[in-house]
Structure formats: C-alpha cells, structure tokens
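In the form predicted alone, a lone chain appears below as structure tokens.
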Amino acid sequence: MWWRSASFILDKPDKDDAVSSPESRLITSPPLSMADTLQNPNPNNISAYYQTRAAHHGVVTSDWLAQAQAAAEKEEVTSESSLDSGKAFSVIDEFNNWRKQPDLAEAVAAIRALAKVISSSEATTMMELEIELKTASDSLKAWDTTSISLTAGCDLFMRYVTRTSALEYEDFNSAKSRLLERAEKFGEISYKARRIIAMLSQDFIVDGCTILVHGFSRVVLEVLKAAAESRKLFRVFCTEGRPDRTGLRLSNELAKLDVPVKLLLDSAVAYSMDEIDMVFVGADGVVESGGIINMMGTYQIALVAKSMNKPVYVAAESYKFARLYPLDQKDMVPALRPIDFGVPIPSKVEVETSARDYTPPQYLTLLFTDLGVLTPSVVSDELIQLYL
C-alpha cells in the first residue's frame, strides 16, 4: 500500500428464454423500464445489478464532487420515506426509493435503507433490533444475489454498526441513537467514497496521456471529471462495451467534459494498445486475491496490457470488497444478460450470457480505493480489518 486515508474500518471502543421457433431465436429482451427493474429484479434468472444498469441507461446527472462536499458538510440528503401513513415500513421499498437516482450506487442505497430500518424501529430490546437488522440485511442480499457490491455493503454495514460499546448501554434509547448514528455516518463515507477516489488518482493522470476506459464505471468517470476540471490534457479510448454499450454512455459524458475521446470496438483493444499510457477499469467486486470480477472483457483487456507493459488501474470503493476467492472464470454465482445480436440465431447455437469475468490479480497494477491507494497483494489484509 502506498498511501492510506482515515477510513470506516474502526472500531475504536467509542435463460431469458429466448423468442424461438423450431427454425430460429432471438437473443433478447424487451426493454425494461425503470418501474419494472425495482418491482420484478429478477425475471428469469437475469441479473437485476445488470438491469438496473439498463434502466439508469445514459444519465449521469449529479456533480460527485459537490455531492461529496456538500456531504462533508453534513448537508441533509433526503429520500422518499416508505414510511406514508397507514403503511407498513418496507426495507425493499425503502432501498427502491433510493435506487431511482441514477448516480447512487446499489450498495450505498442499501446502506441508506438499513439506516432507516433503525430509525423506524418498534423494538424495545437490543437484541430485537439486531434481529430486525439481519434480516432486513438478508432481505436486500437475497434480492439479487449476483450484486457483489450489494452482498459486500449489507455485511460491512452490520459490522460498521454493531460493533460499538452501544450494545452495553443499559438505557436502550441512547443504544439505538448510538446505532443510528453509526449508521448514517457509514452512509455519508460510503456516499463520498467517488470524491476520495477520483482526488486519490489525479497525480497518475499526466497532460498528453492516453487512458483505455472499459464500460460504464460511475467511479472512473468520476476520476476522468475531476482531472478535466483540473484542466489537465489528457484523451480517453472507450471501448464499445457490447451488448448493452455501456462505452456509447461514457464517450458521451466525457464528450460533454469537451475531453477528447475516441470510440473503439471492444475487438480493436489489442490493435489500440500501443497508443494507450494507461487502463482504467471498475469493478463490480474485489476479491480476497486482490483480483477483481467486472465487466465481460476486463480481463481480456488486462491481459493484452500486462504483454505490452501498460499499467491497469482500477477504480472501486471499499464497500465493493468482498469475502470472495475466485479461482477461475466459471467459479462465481453466474450474472447473467439478455443479447440482442440484431438478427435471428439459429435455435441450435449456444450464446454466452454471462455478463462480468474475473481479472487475476497479477494483471492488475494499483486500486485506488477510499481506504488508499493498493497494491492487488495489500487487499486481503484490508479485508480482514474491514470484516475483522
């Protein structure tokens, strides 16, 4: 590890079957809209991280940087509450209130809801709250659970939360405001963990380099804005990022930043490569290896790098770190996506679905997180504090 901020790490004592005949099918799904993603994440075994990703398709609204400072501040950040009279509280209404912004991570829109699950609380013992905390926790993680982040947020935010000298209280109410405020601080470091990110990252970013981005990642586009705003001069390569074209959505918010970008097919990385200085890549989770599982074609990109001697940058938040140890690509709960080809494939030829890959870590050079800046050999002790 290079460099390490203050971090939550604490505790201080205080198939979608397709359309097919006997002649041919079509890979594909109608499109969802964003009512349909919160009410039915699953249909048909497809991955609701992924089809949430559709239904946020092409808006990245929000300014992170003044989200993340007006949240230093302490500034009240408000959601729909569940809670309208003579209705029940709902964990999973609750975290759909959240999800409907586009620029907030699922992981963190749990955290939010569960934050909540205190505060609307009847228990009356510390256990009953506890009790009522897992299994709001289990609730959201059962939701869909081929969202790493969503798994790894849920646990990191029960140990965050109950692991304080406020379950020794003897007043119960003090306790639960204890938790309470435990909880709402998780949220406010998970919800500023872009800004830390993207400031962490701006001394690798130099004027006249090349950046190959990969996808849709909220976190690198927040590394790409701020080294814009910090008038650097620099252009990206954005990869298509079929099926679903994720690369279409960052080329055109970077286009809006005026950054240079070139499009590129995810076919012509390789042919690329030697004019690219560096890779920036997300990651949908990080793993106990220090290897990271993204997007479908991460590794691939990873691998054609590390043979050029091009460094692999990788962008995550802490509450992306998960209890995981991959060992090969099909050695992960699948996540699977709907792929429209544009034209018929014939009923007999089997597609490939899946929709992220696992990327060793040897082929990764650094991950900027919000706990620091890592070597991929540095996440496992990160892990066992974090989970500790």
Second form
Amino acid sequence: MWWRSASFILDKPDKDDAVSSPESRLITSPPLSMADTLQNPNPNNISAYYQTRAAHHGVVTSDWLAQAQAAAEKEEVTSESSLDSGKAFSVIDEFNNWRKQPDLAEAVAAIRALAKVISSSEATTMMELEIELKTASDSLKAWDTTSISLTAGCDLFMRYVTRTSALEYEDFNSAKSRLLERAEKFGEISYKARRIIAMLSQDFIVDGCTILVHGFSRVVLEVLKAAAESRKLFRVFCTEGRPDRTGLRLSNELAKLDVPVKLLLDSAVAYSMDEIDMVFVGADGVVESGGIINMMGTYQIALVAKSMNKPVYVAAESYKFARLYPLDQKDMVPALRPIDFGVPIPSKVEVETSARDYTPPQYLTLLFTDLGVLTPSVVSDELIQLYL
Amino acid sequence: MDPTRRISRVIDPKIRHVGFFAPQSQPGPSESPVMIPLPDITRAIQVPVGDFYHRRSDYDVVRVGSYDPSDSMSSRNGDGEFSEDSGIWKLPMSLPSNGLDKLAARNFPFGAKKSPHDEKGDSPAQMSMKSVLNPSKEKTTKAERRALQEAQRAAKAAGKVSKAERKMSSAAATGKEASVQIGEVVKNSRQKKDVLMASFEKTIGNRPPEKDRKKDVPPSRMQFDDKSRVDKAKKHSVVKQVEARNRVDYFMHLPQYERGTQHPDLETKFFQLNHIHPAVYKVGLQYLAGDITGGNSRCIAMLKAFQKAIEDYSAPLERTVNRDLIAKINSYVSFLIECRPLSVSMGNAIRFLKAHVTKLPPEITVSEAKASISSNIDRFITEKIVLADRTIVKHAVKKIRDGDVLLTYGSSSVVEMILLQAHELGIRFRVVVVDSRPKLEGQALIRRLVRNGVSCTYTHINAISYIMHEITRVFLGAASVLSNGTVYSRVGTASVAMVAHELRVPVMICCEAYKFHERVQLDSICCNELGDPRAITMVPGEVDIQYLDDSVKNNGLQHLNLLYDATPSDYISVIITDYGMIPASSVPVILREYGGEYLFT
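Please supply the coordinates for the form predicted together with the partner chain, as a counterpart to the form predicted alone shown previously.
Once more the chain from above appears, this time first in line as the rest of the complex follows.
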C-alpha cells in the first residue's frame, strides 16, 4: 500500500512546498484556546475525537468552553492515575503533545507517538519491543475508541513497521534502527498525504465550477487552496456545520484566499444543489465497503447530490482506511458530542447527539487518496491487500 | 476461385455446429470430434488471409491422429490441392459462434435425424453434391473433384458400410465416373441422404481425439442438448438415466431425467462396479437419494469418501502413483457427477485434491503418498470449512444487536451456527425463517432453533413482502459466489434479497471462501440444476389432489423445478467470508489474492 503511494506527484514542486508549508501552517494555526490543552475521553461517552475537532476548527461558544473546562478538570485526575501505573514515558502523553498541533492529523500524531515508543524503548529483544509496541498501540486505541483514524493509524503502523523483514535481523540494534527508519518514513508519507491528494484532485476542479463543501476538512482546504493557488476560478458553498460550526471556520479560511464563498444553512443543501457542480467532503474514516464515515450531515448531502446526479468526491488520506463494515447508521461505535441549542432544552426532550454518519459507497463518486484516485470498490481491495 | 466455392463458404456456417457443438456432420478430414480446440480461433483469423502455409500445417496436424479413410484417399490429389480445399472446409467451423449456430443446433441436433424441411440446414455433403450435379459447370475444378470424392465415399459407405473401403478408394480415382454414380444416389430419395449422413457421423465419430490438442482445450460444461456428447457420455455411464418425458424447452442444456428409477438400478449393480470404491459408492447413492444436501456437507462427505478410497488404494505395478491416483479420482468424480451434478464447493475441493496429487514427487512411496493426501484432505476440511465457518460466525455475530429481527431463507449451516452462537451470547433477537416448497428445508432449521430456545417465526416465501417490513437483517447462505459478485444459491434467495434491498434491509451473505468461483454468471438459466419435476405438483400425503398429473401425461405440461438461482450483486450489502466482511465487488480480489495457488497448495 505505502510503496504504491502516489507521492511521485510531489516530486517536482517539492522544493517550494517545503518552503511554503511551514508558512501556511503558521497562518492556519488558530490562537491556541485553552480548550485544547487537555482533551477528555469523558466517561459519559463524549467523543474525544470530535471534541478535538471542535476545538481546532470550530467556533467555540462559551457553553462549550465551560463544558470542556469542566471535563478537563476531571481528566487531570484520571490521567494522573494512569501516569502512576505507567512508566516514566507514556504514549498517551506523547500523543497528546503531538495532537496539540492543529495541523497534524490524529493518526499522524499517533504514528509519531508510536515511533517515539520505539526510540525510547529499553527492550533488548525484538519480541519484547514488539510486545511493547503492541501494548502502546492498544492503549492508544483504547484511549479514544470513537476515532477511526486513530485506530486505523495505529493498525497501519503496526502492520507497516512490524510486518517486514526487519524483524529477522540478527542484530537487535540494527533491527531497531531499521524499525525506526520505517516509522519515520511512514510518518513522513502520512504527513505528505494531504499534499498528494491536493495535487491529484486538481484535474477535477475546473474553471467556473461551484463546489459544495461540508464541515471543515484539512484535506479539502488543502485541495481548495491548491486550486486557488493555480489561479482556478471557482466558487465554494460552505455549509454551516452545526453544532461546532466548522463550516464558518472553513469559509473564513477561504475568504482569506480570495475564493468566492457562500455560507449555507445545513438545511439549505437541497435548495442550492441546483447551482452546484460537485460535492467535496473529507472523511473521518473510509470503511471496507468503500463508504465513508464523516461529520453528521454528509449522508444527506450525498443523498441529495445523488438524486440530482451531482458527483460526490471524497478526499481522505489512506491512514483513514479502516477495517470496519457498517451496515447502517447505527452500526458503529457511537460518537457523541454536546450540542448547544442556545436555549435550555427541557429534560424530557431527547437530543440526538451523534457526531457522525455513514455514507454508503453507492452515493460516492470517487475517493481522492494518497494512493491515487480510487472508486469506492477499490478501497476494499487495498484493505484486503494490507491486512490479510 | 469460382462461384461454387464461394457459395459453399457462405452457406457453411449455417449448417455447422460451432461453439459448444462438435462438428458432427462435417465431411471434411478436419477436426477431432471433441470440440473446437483453442488454437483454432487464431487459425480462423489467419486462414482467410490466404496463407497457404497455415492451411497446410493444419492439415498435417489433423492427419497425424486421423484414421479416416478419406484422408488417405484424397491425399492422392496432390498436397497443394488438398490443403487448399481443407482450408476452405474448415474455415467456417472455426469461426467464433454466432447467433445462428444455436438455431442450427436446435433444428438440426443430430445428423441422422435431420429434419427434411430444414432448408438452411443442408449438410455440406448435400451442398457439394448439388454443386456436382449443377449442369452449368463443365470443367471440374479442384473443389468439385474434392467434393465429388467426399460424396462418393459417403454413398459407398451408405450402401455397404461394413464392406471393404479399399475398393471404394480405388473407384474414387476416376472422377467422372463417380459423378454419375453420385447423381443416381442423390436422385434416389431424401431418406437415402439421411442414411448417408449417419454414415458420415460414424466415420468421423470414431476418430480418436488428439491427445495433445485436448490438453489445450478448457474443460467445457456438458451441454445436454448436444446429443452426440450425451450419447457418448451415456455409453460410459454407470447410472442408468431415463430422460424425462416433458423436458422444459429453455433448459434442454441441463440434465433432465426421470426420478426414482436410478436408485434401485444402481443398487443392483453394486457387485458389478468394481472400480468404484464402496465409500464413494455410498456417497453417490446418498446424493442420488437426497440424503446429503447442502454445499458443505456434500463436500465433506465426498472428501471423506475419497480419503477412505485412497487409504484402501493399492498401487499398480507399471504406472506412477500420482497418475494412477488421478485416474482413480477422475472415475470417482464422474460417478458422482452421474448421481448428481457437482456443486461449486465440491468442484473446488476436487481441484485442490488433484493439484495436491499431481504435485506429489514421483519417487514417493505409496504409503507416504497416501498419508500425505489423507492429511491434506483433513487439513482442507478443517481450514477451509470448519475454521472458516468459525471465523464467519465470529464476524457475523458482531452485526447482531439486541432487538434485531433476523430473517433467513431455507437452511444454511453457517447461518444456523451464527444464530445459535448469537443466542448463546445472550443477544436478544428474533428469527424469521422463510421457507419454500417443495424442499421445505426451513422446517428442519426451525426445529433445531426452537429446541435451542431461539424465538422464531416460520413463514413461506409468499409472505416475504409482508414480513420484510419488520426485519432488520437478512442472513443468507450461498452455494457459490461468482466473481462478478453474483450469489448462486437456493432458488428463492434472489427474491428474498430483492425484497430486502427494496426495503433497505441489509442483506448479508455468509459463504466460505472456498466456494468462490471465477466464473461469471448473469442469469440462472445458463447454469443450474433441475430437481424432480413431479415434486412441484405433488403434495405429500395427499393423493386425491394431484390434478396436474393428467396434464403431464396428455397435454405435455412441462414442470420446471429449478434448484438454484443467481442473486445480482446489487442486492447484496456484504459478503461474510473467512477473510472478513467484504463488499460483493471484492470477490475477485479474494479470488486473485487467495484463489488459485493459495487455495490449492
């Protein structure tokens, strides 16, 4: 999978990328709010993944802040206890450190944290190291079960790093250094993935087109940014992305790039679908069937687009490929998040707090990944090749 | 060269059997009777260009294995002439099959019984004779001479089939004389011609197939509307099959036999069938009687029987072990096919077994070979069936939640295991077992489920659209999954899947990966199995309501009792195999990655 990465597409403009990317990161990184200092895998099933997303990309409301702070206090207690049981070095701490960078995907953070596990390991045999790595990745996965990319990233890392001849080296140190080398490379590829996807998808954005974007996705932003940089003329419709209003954030970013943007209510998608030429969404996870799991509302947008014969493109890095097979919307680990309605809700009223939905493959047109531009059915091909 | 030749070229394809059919009524010294070999396709492309080299080389190839007297006879004409002619004769029949051949095949299934009113279906011999008789031609061309000889030889054969052919070939030397003779023969009557045709068949049919060519030919499925092959197969068959009286038109290519006669017949033959091992014989009888059904159990029974047969095997003196074993296995398999057509699962298991046997090193001792084969059969059963089922159950159970209403159709062993396992795990769910006549396999399933305390509903397939509204998951078994994602399963599965798909209920197919097959099938007609036709109208225990029996006898009412159908991949949400849960579009991936080599090592 990884050696077939379409990273060649980066080969030419590699130089100026290296210069521009730190800059862009500087621009995009928001003022670090206090909410992201310590995230919380809350006992009452609040999804840490979506909390992070909201903190990084959302427009933070006071209500949400208060909740997050309350949660953070609780978290400190729990994390301390876990620290005691562990050794001096904790993967989760490492992971959290990496995760604070808003531009770094969760999976990449996990990969870096795991790489750190290898380098700081005191194991003396390969077996020991492998077991150590395994427990580290398991604890990472258990830390947030709702994050698909975290799980998939850990799995992929284990697969990529350990399922090689590296383990057969005679000398432990050379084997270890080889593992580290692979880990570095893996992290690098994962980091580059977004850039590759942006390059691959340029052919699909043509002058004069109107693109509907849902929520805030770093990949999609990268794609649009690349298109704007190559002086393409296009229009973007952003949905609001309730409840954390990630769409507002995206429209903000696009306005900075001088791209014409229009904000829509989440419920105005069908109304404006007529004007739209393509739908561009990111993904939290790409599942075995070729469908995607993404922020709530993606499914209905895909349904509307399908019924109006508009293409739905998904931009997703390959570390989001997961061996899951949801059959319907409820067939997933629930990822919940608080929703601020602005007014108090009577306790008798139930609130649907699920943060994500599943879009079946028949509603998707193409997936832009760092492995290339894939049809949904190829995803399973890649997964089978990777995991079996 | 001249008009006659062109005419014959145009007309020939219509009367020749192309595609699945052996070139029965082919008078030319051209083909083996087996079927059209693969290399011929390339030749068919090359020949029309007029490349003489190719034609000649064809001829050489043909002659090697040819005992047809006409060959030795015609070779006198000189090589150049003959090769050209033979090229023309065989050119049309190696063309790829077109729509016409099916028509021709139906109208003209067998030379001897050729319907006289069929105008298109003139045999090449008749055509050539017509051309000979045509008064407009004075000068005899090469083609005419050739045709003449053909026709003449046939005429002789018709008159005195058993008499010496030496004489005839000497008479053939003088062409003019022969033409007169033939003119008489043809004028005689239509009937004579038919006899003539029969004699052609005989001379050509007797020719043994060329061995090296046979290897290139992909094994084709037996088409039961191809009479000659059926007859040939019958000659070697052990089970006496009587063809059903009112055979269903669309399904003539499938075996349709009278039921109930084979079993007693085969029982009496027990002591005559020395070459069939008793274990295999027993399994065959069980297939025939319908005592063993279901892909897995049939496959396991067959493998166990083979295992026993191989344990009792004693090596011959002069042959190598694996060759002899392959021959043995082949004879067993053909016996089993006669009892009941193979399922895909059995076919794959046989492929596995044969691949293993051929891979045995030649210097291996008999006891070692036996032990190795036996252990491999055991391994196949545990890995591909038992453990695979366990993995499937593990995956499928995850998809059952509290409060689910599951639906299953017929009786699948894996689905049963899934339901029981889920019940054991304490998941609260309800099962709707949908069943259909005439097999009513669901009754046995529901009995076992109820005995284990699963709460069940039983209904017939007629109520499927009503019951589907309350269903949350559909679990189905499969006889085979084909590479385009089509699921080949018990008849009725497609309807269930369609209704479920229409109402957006996920359809989950549970199928072990060893039942996957590279074939692509678009409908349930081209490849299927037919059950006892009487089973449709018969109601067990009720003799006085057999209304339709009279119509069968008097009006030729045809009963179609299909056993399988093909479910299109669109209706399938997920296929659960031992490699995990995959979409139907990923079946070829599994076949590519784990089929072939992986399965058969």
